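First comes one chain, alone, set out as structure tokens in the form predicted alone.
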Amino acid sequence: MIDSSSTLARPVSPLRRLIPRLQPHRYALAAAAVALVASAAIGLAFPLVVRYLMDAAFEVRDPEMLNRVAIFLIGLFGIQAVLNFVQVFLLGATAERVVAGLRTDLYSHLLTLSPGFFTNRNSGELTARLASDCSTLGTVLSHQVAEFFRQVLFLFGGLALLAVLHSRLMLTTVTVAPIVVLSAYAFGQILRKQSTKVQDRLAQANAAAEEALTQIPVVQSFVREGWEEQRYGSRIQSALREAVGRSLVRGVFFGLVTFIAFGGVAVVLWEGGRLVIAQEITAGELVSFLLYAVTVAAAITALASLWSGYQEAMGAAQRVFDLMDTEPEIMEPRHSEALPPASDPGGLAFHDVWFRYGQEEPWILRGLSVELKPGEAVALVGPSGAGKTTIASLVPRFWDPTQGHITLRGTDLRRIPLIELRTAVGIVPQDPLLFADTVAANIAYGKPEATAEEIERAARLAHAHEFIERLAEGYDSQVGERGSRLSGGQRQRIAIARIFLKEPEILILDEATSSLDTESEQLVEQALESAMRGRTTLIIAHRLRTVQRADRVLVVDGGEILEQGRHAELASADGLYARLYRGQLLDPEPEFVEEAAVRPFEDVTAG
């Protein structure tokens, strides 16, 4: 439901919200406005000068006067060219700066929104808002606003000069204006709706394309190229149908406006010709008047075109500022409390935590209460959909509990500044995605000021240094989009190296070894063993080896903790854990278990 108070508080036109962004550029805009007015004044003076040119040729027949008027005209056009350059440059540069700032602010705002927002919105749609909608607003600022004021000056200046030259002909010209205005309003509303539909369909097509291209191995492995092509093509066709409909409306609109405006010019020309025959005006006066009539008609047509562009820009501005107005579900605390020092007692505690993703959604967690002591490693075990990942997501406040609360050293997480809380939490996901940058940049992502020595030390601790050295450019090697040039185990070790640089107090391992081969898993396990030392660790466990390493195992099902204890205790009991173990839903890995029993993990800090 839309909040009526926020709707009432919103300005009538979303484009008006760009005005504060123009304030810092007011001097450049003022200079551009002066250049625009002066250029328009020269344009309005042109028909008057032509009047003298025509009279010099046909009435007075004076060659010297003809030459002087022609030279004067060339000088005027030279001055107008300079003025147009100043106006176009200043407006264009200002528009680029404003749109760049708008894009940056919109992107920064999107980064503050919680994961829940992105589960309901496609990234392709959001990038379309950043790209095409902001570009539309840039076109309005750099061209359409200036053109609007230019045509307004031509319209009213031309009408004023028409009135001075001959009021009777001026009235003939003015009669077309109300018809054009009413047509512009009616067609403008239709164009706005059509343009919104076109942008929405294009955003959906972009979303489909981005989704397929970012998952191209999946698409190709399932031989779904044809289906993806059809899906994208159908959305493009849908956008095309809406665009063709918009073009039809535009065509009818501009055809009608052109006929009305220049039909009026034809009437003026006919009536003026009669006045010349009656010798009430000279031929030069008729040409001058005709040029003004054409100027007025062209201004009316241009304003109608700009009106349709304004309606399109309204839709773009509405979409952009709707995103800007989206409130993050996870808010910074109004009255924050600093995280108590590590020497304070108390670990990470869940107090009667209930959670669901929406009012109509089922409960994911039900009355969860548990405490992780400082330095303790706790494994979460349970069937798929039991709520394990949700529990882990609540710790860095990707979501907040629907009921109950979570504390760290006795302080509610919702009262700790987000930057401080998330600095204290490190996450190693099941399938880490790297950025299309160098190995070193990816390791130092959480600590960009890290030195080369610190990066290398973190890589050694993560058992990543050896394979990094074998890369063509070592730490300066590009990893490709999402780390596509590296294997799963290599990406995982780089993700662990980030943790060593970040040095978080709480470590979350989200099935960090479940998709690795045997060799990679052994190396990653050794790196994780080092990363866990001295840290409170929450492990979403899949492998038995990981479960055995934990100080405590929590068996979760249906959003509740059904059992807790060590592996041996739970395996010997007749509960859910024992059934999972016997049913091999936990991978037993007998060769790993045996090896772990006779040889502890090596201490890699020495290497």
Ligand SMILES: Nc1ncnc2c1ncn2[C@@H]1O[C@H](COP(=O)(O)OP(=O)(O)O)[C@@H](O)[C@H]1O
Given for the second form:
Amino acid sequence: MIDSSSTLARPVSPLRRLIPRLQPHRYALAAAAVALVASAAIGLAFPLVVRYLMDAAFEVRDPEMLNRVAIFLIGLFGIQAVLNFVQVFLLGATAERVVAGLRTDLYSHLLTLSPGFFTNRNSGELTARLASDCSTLGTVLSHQVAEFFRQVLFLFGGLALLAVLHSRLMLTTVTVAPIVVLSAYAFGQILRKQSTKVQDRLAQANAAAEEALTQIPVVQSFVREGWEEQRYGSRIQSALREAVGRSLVRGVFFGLVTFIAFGGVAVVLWEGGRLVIAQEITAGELVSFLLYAVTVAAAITALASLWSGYQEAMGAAQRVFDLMDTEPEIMEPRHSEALPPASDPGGLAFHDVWFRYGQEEPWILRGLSVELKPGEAVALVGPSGAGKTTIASLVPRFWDPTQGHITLRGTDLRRIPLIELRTAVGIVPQDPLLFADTVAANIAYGKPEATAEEIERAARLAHAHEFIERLAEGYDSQVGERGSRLSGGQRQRIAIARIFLKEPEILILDEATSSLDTESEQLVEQALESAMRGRTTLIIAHRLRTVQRADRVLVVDGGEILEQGRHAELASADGLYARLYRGQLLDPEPEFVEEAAVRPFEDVTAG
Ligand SMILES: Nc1ncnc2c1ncn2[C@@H]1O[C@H](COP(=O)(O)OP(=O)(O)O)[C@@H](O)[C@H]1O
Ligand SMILES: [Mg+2]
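What I would like now is the form predicted in complex with the named molecule, since the data block earlier showed the form predicted alone; can you produce it?
Every chain and every other molecule in the complex is listed next, the one we just looked at coming first.
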């Protein structure tokens, strides 16, 4: 009983978490282990054979015996070479397989985490986990574990042989060992802390570089290269300081430990010399003793350095598995309910929804209640920062309401399987980003099996076909990183084409045409109108013309619905919407319209 409770209390080494991943490779590992033990045994037998070699030369003076022993020794090393090859190859290959599996698992776990997780992390840090921490674990598996066992065998085998063959000299050797082990432990702790600091600083530097490099036009247009250089440079400098500190610790560590170990060897040798003079042992015996003593000392030094490697690996494993253990905030329902059959578009309803982005954050939505009837198109209007995008992101459950709930066809979103929910909801985001792939691949992102005809049809509906045709390679043109080779309006039309392929039941347009010029906006709006037909739609509108087509208009600000009704009603009433609408009528020029449209709202929010 005491035993089991104490194992519970002891923190489990994160490296143990690798063990289940080693299971499938147990045969390769067993073979490697056998090879390792056999090779170590040969290593341990070596001083014994040398003893015969020496005695053949110094004591017996028999050339025949000398030859035989030498040939035997070479044969032994030949076998050892084969064993070493088997062990190194099998372990290396297994380690690479385990690391590859770990990387893919970690990555697929990251993909399940909700957007909220990523707003608090930077991607540079996460890619560092995938790259360098996983590599560290690979080195542990392929090299350090084997080295550890080899040195343990050398240490204990060497000590045992010393005890049997040279009991008188062994005592001196043994007194040295605890001193080395204890100092190794202490330094290992310091080194581990120092290594974590280095890794953290490097991750920060990476994050700065990645951020600047992904938006180089912003950096250059504001002439901030110098500042970015300094920011990265200062982080690298602070990583450097920590790394130099780590080198210092390492240096002191190795200096001290090797001194203690080899100082001990010197003491032992001195004693051995006295025994030879007293004719208590032969020269061959002293040489073989010497070799064992060196083997033991080298094993202690190697174990000490492996200890620090082990500490580093623990840190890496901790970070990898912490990430692996991060539970997605948005979870699949434990008891999912199948949605009622979707012959008709479903209704979407917000029931007294309160939302904030975190415990400490201000409320963004305060008791929002609204129902979108099946097939209804509702427009959402409000100043920037009113929470419109937030409302949209609650529908596919990028976030969950802090209080209250949302239903689709009468079922709480949290009870619908995520796949089903997200298939039912289509969003054209405010600022769509594309993948560095072809135009066609980007349009078909949500439906990879789409045929070329389907893709073209969707592109035509989104009025994207015209500009795609004009690209150098048409649908096969590369769009660049994040779609940077296309204009904002072109990206937006590709995002709309995606929706035409997806054919969702609920359509959310988050200022979907905001980057388009007036002419293409009109064309795309016609297309969107046909897409809205037979769908429940939430249109977050930037320009009021879009709003006029909606069945109902909601005016939101400060997390609440201030007004709602048909465009005509609201426009003739004396509210926020009316002021906004009149503001737009004052000027026919679309670019001015936007400014004028925004101003009345700003007055309201200011007041
Ligand atoms: N990930 C986030 N974490 C914390 N606050 C956020 C986050 N996203 C948006 N906000 C805040 O929520 C408010 C509403 O934002 P948003 O819904 O994007 O407004 P809108 O789309 O109406 O312009 C803003 O004040 C914004 O600062
Ligand atoms: Mg928005």
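Numbering follows the first chain given and starts at 1. Only the largest set of C-alpha atoms that superpose within 1.5 Å between the two forms is called the rigid core. Bear in mind that the values here come from a model prediction, so they are computed numbers and not experimental data.
Shown in the overlay between these two forms, fitted on the rigid core, is a CA shift at Ala568 of 2 Å or greater.
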